[in-house]
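Single chain ahead, written as structure tokens, the form predicted on its own.
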Amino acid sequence: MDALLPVANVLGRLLSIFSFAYLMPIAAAIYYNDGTTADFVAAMVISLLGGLTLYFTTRANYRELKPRDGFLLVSSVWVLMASIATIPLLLVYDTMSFTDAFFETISGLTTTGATVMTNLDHAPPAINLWRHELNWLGGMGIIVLAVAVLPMLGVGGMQLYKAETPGPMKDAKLTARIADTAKALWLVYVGFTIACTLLLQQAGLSWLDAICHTFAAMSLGGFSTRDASVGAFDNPQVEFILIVFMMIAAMNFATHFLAIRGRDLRTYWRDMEVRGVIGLIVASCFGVALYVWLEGTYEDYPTALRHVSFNLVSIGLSSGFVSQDYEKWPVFAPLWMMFLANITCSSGSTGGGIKMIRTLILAKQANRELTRLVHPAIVNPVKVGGSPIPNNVVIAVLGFIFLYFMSVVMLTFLLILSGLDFISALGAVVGSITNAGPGLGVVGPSSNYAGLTDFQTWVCSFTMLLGRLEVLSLAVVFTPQFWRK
């Protein structure tokens, strides 16, 4: 027991710095007289209150982190975040149980995007806001923004960073020091997400419908202000610009520091990630545009190509913002959107999935044995972007794919054995731990989660979790191993 406090010390620490995250919507609910300020203020001081409690107990307990320490701080820290977070939620919205507002927030931390509330319109805009800004602190994940904070409360970073960093490939620096590399990630995310808010201003919406959609696009969080996301603006010119942010936010943020560093946007090429990504989706949009006007849904090829074009990129992204009932297309481009969200993220974004490096390293080991099986004695190692990949790296991706893959395929048949249908299941799982949102059936575009049992919500938001922290993170706190000394 005495190995955990020093690991309770440290949330203690995070829980008090994310009490501040309550001051953009305590200004909100100031400047719109929301009615919602007293409640806001509440759910800080109880934050900061609960962080500074737990870190002045187990303050003799500090020590510097083991890497075990952590996955069970990443692990942890996601699950308290999300449960203090509902307390504004709870205070404002008398019916909503704990069940649902811990789903709406865990949601909104893993950028997942799946929610369970209606009548979005007329929300308070300081709720509205609070739920985007836990999709936009979610993004590049709670933890790398604390990394660059850490170092100054004297607790290294590098067993939080490896932890919670996407991708296989975490050992790469940016920086000479971890909290540099953080902090220049955030410093692009930053820069990105002024960009886009400032353009959907100008395209037409509200400041808080810019800035909520904004941390929305550029988490791949997929929140919205609107019951109807961004179908209800019907507004070509912000499909446009979020089309392009949410490919931003795909590609991985090293890429977009080191071209900006090097003013050099020949590091997007020479990125196999971005090739990939854009390949795939650019193709892919194209391909079922012309597929979904040939079958005719639409009446002509350029409306198609706009409205499965702003679909396909947000749902095969793991965004999860909508403007049409893809449900009522043929059925091939939904569940090809769906298939997208499990490959195509890179690593290093705020996407979802196995990411792209993974996806490429799988296809190139297997094409290494289907040409072993020609060639016995040929040494032909696993290459991506001409550089060769290690096989304990390539072993690796093949056991995450393994559980990610089967993980899929056992919390469907447990949503399915809680009287789910398969389809709903099916979506309700893949929406989930891609961190997509939407899914098919009952949890399609054109409704949401609300209509789950308790017990099928905390199997979605355990499915999101496992997602955002990509499956081993998560699963390797509940082996034996793990808690042996």
Contents of the next structure:
2 protein chains.
Amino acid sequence: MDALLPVANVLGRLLSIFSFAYLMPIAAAIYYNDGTTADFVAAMVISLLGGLTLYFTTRANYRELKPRDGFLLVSSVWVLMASIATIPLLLVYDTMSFTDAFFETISGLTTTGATVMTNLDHAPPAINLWRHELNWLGGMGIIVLAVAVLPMLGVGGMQLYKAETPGPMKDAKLTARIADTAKALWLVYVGFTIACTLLLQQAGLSWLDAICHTFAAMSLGGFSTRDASVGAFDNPQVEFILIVFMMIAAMNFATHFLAIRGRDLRTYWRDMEVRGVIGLIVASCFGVALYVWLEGTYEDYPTALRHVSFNLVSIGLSSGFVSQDYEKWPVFAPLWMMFLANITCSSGSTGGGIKMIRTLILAKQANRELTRLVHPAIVNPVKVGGSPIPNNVVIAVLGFIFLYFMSVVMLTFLLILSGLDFISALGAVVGSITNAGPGLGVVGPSSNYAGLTDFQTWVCSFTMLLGRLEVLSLAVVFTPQFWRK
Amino acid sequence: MDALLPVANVLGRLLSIFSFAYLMPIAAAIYYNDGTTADFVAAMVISLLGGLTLYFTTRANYRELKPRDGFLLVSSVWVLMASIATIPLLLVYDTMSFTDAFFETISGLTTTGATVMTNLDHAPPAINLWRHELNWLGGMGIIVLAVAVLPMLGVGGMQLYKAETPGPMKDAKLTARIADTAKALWLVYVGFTIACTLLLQQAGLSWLDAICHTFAAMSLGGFSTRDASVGAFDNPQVEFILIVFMMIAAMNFATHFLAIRGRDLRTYWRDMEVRGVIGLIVASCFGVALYVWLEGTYEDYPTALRHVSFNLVSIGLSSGFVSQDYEKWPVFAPLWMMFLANITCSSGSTGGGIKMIRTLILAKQANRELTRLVHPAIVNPVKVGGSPIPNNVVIAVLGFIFLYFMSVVMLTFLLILSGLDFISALGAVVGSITNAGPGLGVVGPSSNYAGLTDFQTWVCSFTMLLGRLEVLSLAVVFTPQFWRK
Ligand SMILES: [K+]
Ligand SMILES: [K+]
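Starting from the form predicted on its own above, please write out the structure of the form predicted together with a further copy of the same chain.
Everything in the complex follows now, all chains and molecules, and the chain you saw is the first one.
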């Protein structure tokens, strides 16, 4: 219990702060007079009271958190916030089950953006804004998680970044350090959010749609206010703006911070992850567009390039907006897009998957292994940015990848056992664990996750969280070692 | 060229010896008077002359092989033998293409046992015996490769076994060491082969069928003399005998050697791989049988257990015999069987996949990583048999697994690009790289690889060899580092 109570105290504080997030949908509910004002106010009051109660009853137990408490905190904070965030959904939709509501909110907060809701086009504006705000807040959470928390906890080789966090917080205490990092990077996040909103509104979207889709783009969350997602607008300018901001969101926010502070665009080029993301995405766009065009899906190459670029960037960067039913393309295309979602996004971005830095370390490690076979005596450590990576970091990275892909295999088997077909099961697991959103088959781009059974829905909810917390941080909480004195 | 010629000299010697393998089908052709005698004699003469020519023209270049030459030797020996072994097929079947003939022989020699031939039940007995003998000889080659060559070359962490090879060959020269190991283990292999043949004949098979299926079982090759594979006999006793000998073949032959020499059955129990193989297979058989029975595929549990046991052992141990169209079972079952093929067989066995020792190291490594997260300061090296494994071996194992699964992903994408559907492409790649044989879909258990295009056939031939040579040994030959001075 001496581990639980201090964590509960922090959770209480975070929940109290979180309750202010309801102000935005409350404002929308009043402005649009969509009849949900009372529901959102009730939800806000419950959250605030719950948070304050938790905070004050555990106040005596407060102490500075240790790294080990961090695992419990990050695992429980997402679950708690998602549970509380279901309140307005349950109040507004009488027939919605807690299973579905929790799926929707955890999908929002993990920036997965998979949905079980239909008829979004006619949902109350406040409800849509709330869903998108969850995306956006989730993105904030992830930036802090990735840039400040996971490196300190040493998850999957991310201790690499321990010394690289920007700002003056080296050797600072855990909570102070997180707060300082958060402030610096959130400023960047908010700045891009404002820019994207203005541009989307200029391109023809309503303010509500502009705000909602900006929230979903910057967090790489991928919720939409339309059942047909971004395809509903059929607006190339909107698609182009979203592509640009999704690319921005898929880069390390610490890199953005350094580039902006130093007013030096070359900062981006020096980030090997940025080079990796851009190279892989641009090559894939042109290549897949050529392939899809040659296979006759679209009349001309420019049209193919437009549609492939938007959907490939969106899925490959784990955003999950859709503008075409890309499952009707030759099957190589959607599978490649799903594969990219696993490996492309930068660490410190709002994207999911194993992250570009680990992809690059893996590629270098494979090359090193081949060289070592030819020259057994050679000393050729894997290097990142010029400095060699210690063996234990390489092992941590490889071990992480292994756990990640084993999770994909085992969870796919679990969904198959529950009655789903192979393609849909694999698609649901990859869509969830990468936090991309859309999968394949019954959970594919032309459909959503509403067709799943309750059990399958919970498996997907768990998988989203597993992916978001980089597998290890969640898995460790289920080990006996963790709970042993 | 100073690397090529000494290797060519050894290849010439091996090819000359290999030509004597034709004596068996020649004897069968004469005994059954099946009209193929002249074809096999011609093939034997061509092999012998080719081998002797190669040997004598490069005799001046002979020198003791270095470990690095080993990669070139193991990559080229399979290709050369398979090419030469096509001769009788091409002579007997006028319409057979070299593509198909090479697929059949490389499939035999890599002990994959996938086939492009139909109407096997009415093929000349000498042809069937030749196919099965290729399985058996391939099995011999793999035992030596796994127990003597790969550990020395340090492929994928197998330097672990460097000091553990049985017999007096430590620090001996490369060729002498291989020869000594080979003799000891081949004796074991031949002994089991004789025992299995006698038992199968007692169980009701003809001598030809008994010999052929023994060859295929001991090598985990999985060729059959029937289009319907072992299902054609519908004989539970035959199935039981084959299960026992497939389990034997899936263990390390060095362990068999030690157990027999020491007359101590506990030797098996001390081998952690044996425990792993038996545990995983037995648990899977009972579990999958229960599942298949509950789903209503078979009337009663004993029948389900019989059919699941045979097909699961066969596919899970990468043998590839089939007695039922298991693709009609609920999809979890065939997928699980295909998954087992990747991870189950022991090192030093005739089976394929990543090998049980690497599976166990992976599992321990994952557990270690989780422990390290809770206790960052702990020193808990991965141990095998009580002694800690050096970090560089763990890295080599993890790197190998990564290359293996990346190969699966990339080759599946390649087959999809060539027009195959996703399930069939994945099935063909997994069936080939694990050397199991049957895949899924158009290359599934009720069908064979005859439906593939020439390009797809070559991709599968390459994949079989890639799996058989543990990916790295083949991949390294394609790197620029290898050919640089
Ligand atoms: K997403
Ligand atoms: K096989």
